[in-house]
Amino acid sequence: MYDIVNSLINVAFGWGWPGWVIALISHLAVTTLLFVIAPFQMLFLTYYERRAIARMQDRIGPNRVGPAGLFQPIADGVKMFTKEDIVPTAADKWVHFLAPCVVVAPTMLMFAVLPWGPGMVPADLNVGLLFFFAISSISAVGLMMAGLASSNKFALLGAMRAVAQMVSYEIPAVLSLLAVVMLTGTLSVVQLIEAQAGLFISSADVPGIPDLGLGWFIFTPVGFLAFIVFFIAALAEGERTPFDIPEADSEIVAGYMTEYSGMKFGLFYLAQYVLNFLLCAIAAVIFFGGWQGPGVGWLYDRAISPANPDGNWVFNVLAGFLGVFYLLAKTYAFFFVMVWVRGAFPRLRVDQLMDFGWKFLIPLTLVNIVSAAIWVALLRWGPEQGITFTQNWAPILRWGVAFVVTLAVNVAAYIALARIFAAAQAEQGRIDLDEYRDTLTATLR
């Protein structure tokens, strides 16, 4: 945004204003943007849900405001900030006021390390991604907040499962994404993005391979278990089903948002939407390549940029649109994804939540590091590190070696893990019946 900034003020216009001004247009232009952006998502993919899950289940959706319901989610949005602003008389009030900004605040953060395009992030720090989890983590706060303030015990247990359920499936989130750190070696996003160069094959792994921006993660095996496990886990996350057990309607009302109504209820809903579209957009970006795409590289080599600075601007723009549709489509493709695992899965209960999260998703997250590790060490280790044999290989076979020995380690390790879960499973739920029987006969005498 500096370099788009400077070059029409300064090269085109010619005024010549000092690089501090520029840096702070700059700054008010992203973050303006940024601001406008996370409500019109959430507008955008209410719709986008209801009118999915509807065909789903034979129906038609929102079809009365404007052409098609378009205008559905502003009605909707009218209605928030019109209806009246209820706080229970035992609630702590401050409490119970300030935990809907805390849920929302960390999410808006979260843009601040989410590359839209090639050169268009707001913040490129080199622990971007540590940055994102970091702060996603904080809604956990605000969710307390809500329960243990509203005096309410449905609100309170809703709480309760909802920070459960973060702390539980933040760790196979995070430690999916270590085995994509491990082949990269870096925390920061751009990098990230940067080393899906190539075309089914990362430049970075072989050279020489065509720049077609399709190197993406997802075709190799340490990638794509990466991929189900981080997107399971942001299911759970998102509070998306099956794992929305922390506002379970036919259990605890609505959980944590039980005594909101008005505008706090609308910001949970907006921190709940924008969560998920930012889950998405991380998943497409350290796995799907983000804005990477063909077209993308080859337009940016002639913009404006650090190592081309007599670019032409035209170039940024077309380099950025073709980038953030990338993106975007590839984002709204896993939010679908989300609303059909919505119309096609029950709720787990909480029991099986946990089990799943700890007994199952960990130990193959685990199992998946320690196949980044060999990736790693066929691909870029040699004689220095200890590794002898694969010096005399040709790149294109060392890459071959990793991903046959990385996907016999995955699959090896899949089956035996869903067996043993399997048969766990199957165990509990003999002896659930068994106290279910003896509890029923118990009863009848």
Second form
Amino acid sequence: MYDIVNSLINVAFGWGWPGWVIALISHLAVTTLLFVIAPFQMLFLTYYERRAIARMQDRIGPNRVGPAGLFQPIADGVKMFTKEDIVPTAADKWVHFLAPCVVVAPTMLMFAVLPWGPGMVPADLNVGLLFFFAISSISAVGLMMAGLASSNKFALLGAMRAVAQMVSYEIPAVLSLLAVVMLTGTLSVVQLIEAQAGLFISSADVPGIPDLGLGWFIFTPVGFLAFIVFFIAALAEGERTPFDIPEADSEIVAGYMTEYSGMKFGLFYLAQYVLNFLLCAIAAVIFFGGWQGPGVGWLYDRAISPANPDGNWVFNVLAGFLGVFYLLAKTYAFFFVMVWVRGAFPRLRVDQLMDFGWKFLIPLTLVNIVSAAIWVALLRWGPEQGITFTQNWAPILRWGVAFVVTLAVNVAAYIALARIFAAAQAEQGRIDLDEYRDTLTATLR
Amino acid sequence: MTVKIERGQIVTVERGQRAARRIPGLGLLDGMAVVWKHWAGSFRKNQGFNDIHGVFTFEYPEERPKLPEAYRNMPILLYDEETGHELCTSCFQCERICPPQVIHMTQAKDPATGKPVPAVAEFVIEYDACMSCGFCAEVCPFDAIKMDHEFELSTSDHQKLTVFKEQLNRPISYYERIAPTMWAEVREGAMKKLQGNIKRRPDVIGMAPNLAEKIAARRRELEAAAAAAAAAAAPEAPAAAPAEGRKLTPEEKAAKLAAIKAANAAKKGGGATAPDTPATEAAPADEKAARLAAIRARNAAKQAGEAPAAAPAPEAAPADEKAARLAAIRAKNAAKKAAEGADGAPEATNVSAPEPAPAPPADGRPAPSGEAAGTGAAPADEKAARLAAIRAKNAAKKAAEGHDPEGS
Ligand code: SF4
Ligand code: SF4
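Let me have the form predicted in complex with the partner chain next, following on from the form predicted on its own.
Let us now look at the entire complex, which starts with that chain.
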């Protein structure tokens, strides 16, 4: 954006404004744009989810308002706006009021590091990934505020569940990302995407691979396992079924949202869907190359960019459109999978959720980090780091060996851990049953 | 996997192969595959009861499900369009069986005789309390009440849910359209019973009130018949009266006696001439009318005897029988006239009762039948027609009886 505004003001009009004014203008424009886009994403996602889940349940879904029901979310929004805003007398008014803001704000901030297309990132932080996940966990504070301020046992229960779940599942999410960070050696989201050029093999690993923008990490064993774990963790963080325990409506009404109505409830809703969108988008960025796809790289090479100031702005537009298209296509595909999972599986119990996170996902990601280390050792390290036997191997052979070894490690670890986990769960079930029987006989006696 | 049974299929979900189950997590994929199949199949419509995929939704206001014939919502009454007659005979079976007792009806009565007629005068169903059990339709021996397929009954007007016969009535063709085979099963019996019932319904009783033209047509028919009967009645009556071969009730006997006496008195009173029109046919209605006329004549005679001057007849006459009253009044008037006219005729006192009968000869008018026909054609309903017939016959009879002995 800076480039565009700069070329427009200083080059086209020749006004020669200072750099900070241009930076301010461009940032304001981007922020405004994102604040408009985010709610519309949420509106679209609610519609999208309802249509998709309806089809999975042999229904049609909303189809009355507007063409194919496309304006249904707007009608819902109008409804939300016109609802009475009720604050319980027992509630802590200020905290109750602030909680939705605290929940929504981080989701908006997370957009800051999300690259939409080549050169289309609001802020290219060198710790973008860290920023993203650090900010995302702030919303847990908002949830806790909402639960506590409501003075409602359901809200409190929901908030406690939400916070416990978010804290537990952030660990596997971040650990799985750690493996990817090890592969690339960077925390910058933009560089992560750039490392995924190539064709099924990243051109960073094997030089000379044709660049079709398909060198995604999902095609490596490490990336694949990391993606699975990350996606499950994302489901839990976004409070999607089967991990929608915090707002399990059949158990605790609506969890921390119980005492909210009108637009405040709408804000929670907004935050949730925007968060889901962001999680899907970041999954697409990290494992599926973000805007990377056939053609984008080629187009961007001919566009105006810091590396190539003499490009043609037409290619900027084309590359931007194609990149955004790829990113959104991937994001919506992930969201579809989220809906699909929701259609397929029932809700977990809290203890099952915790067990699954701590006893299965975290060990698995730890093994994945080991795999990532093997991958890096085989592909990147040379005699300087003390790895001498790969010295004379061709890059493609190194890649092949790394692929096979990490695949073997990951599959073995997955099966072994899953077996252990299943056995442990069965044993736990037996113990629970015994305990239950004992208490029962004790009370009966 | 699916198991075929007679009515369709039972779908059983099988767990994957044992080998597949060795790899943990594949069961989850099985579950997702099921959902995927539903999603992928949802771009077409569901095909039927054996199909578990495809969209089941009916986009209701635009798209309407084809309701099964036996679908039942609210009861309706049937009428036959050809004859215009309602099938209901007011047998009260449905009213009796209705569990919430929401059916109410009054039976139609013959206005001339006060006897119940196999037809319903008013029929009310409280739709708001009807529970659509269909008992009424099942119990009806005349297949007159059937269950409708109309289900869009919501209204803001509660009173509308008390439905009267006019709104309940549906032509048979309507029911035939919504339930062809069910109607075909009962058609023959129902129509036969209806034909039988129509015979027992006088006037336009039992005709669907919405069929105005039908009713009007039927009225015209009846009037024409009455006119014909009136025209025919004059000379034929005396022949008809003695022709009655059956056993007479005491009243009838008394009536006849009175009639004969009246005739005798008339004979004595003086000869008068009546036009000699040839008898045509003896309709059953004429026979009945003759009998009635006799009764009325006797009544009138009695009253006249009790109060020769101007006894108020209306009280004595049966309250509900307007016609009878009218006849009585006329008879009384005639008696009065006769008394005035017979002042110089001492024979009048010879008669056991001061008879009104001499009137016709005293009148001496040659057009009793013409008068009767004229009065008979004017009133709209059959009552009057019958009355006219009676009067005509009365006059004719007396005239004939008074004339006959002289003529022969
Ligand atoms: S359907 Fe049942 S409840 Fe309704 S009128 Fe008939 S008998 Fe009564
Ligand atoms: S509807 Fe049927 S059952 Fe009911 S009174 Fe009429 S004939 Fe009888």
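Because the structure is predicted, anything quoted here is derived from the model rather than measured. Residue numbers count along the first chain shown, from 1. Whichever C-alpha set is largest while still superposing within 1.5 Å between the two forms counts as the rigid core.
Once both forms are fitted on their rigid core, the CA atom of L433 lies 2 Å or more apart between the two forms.
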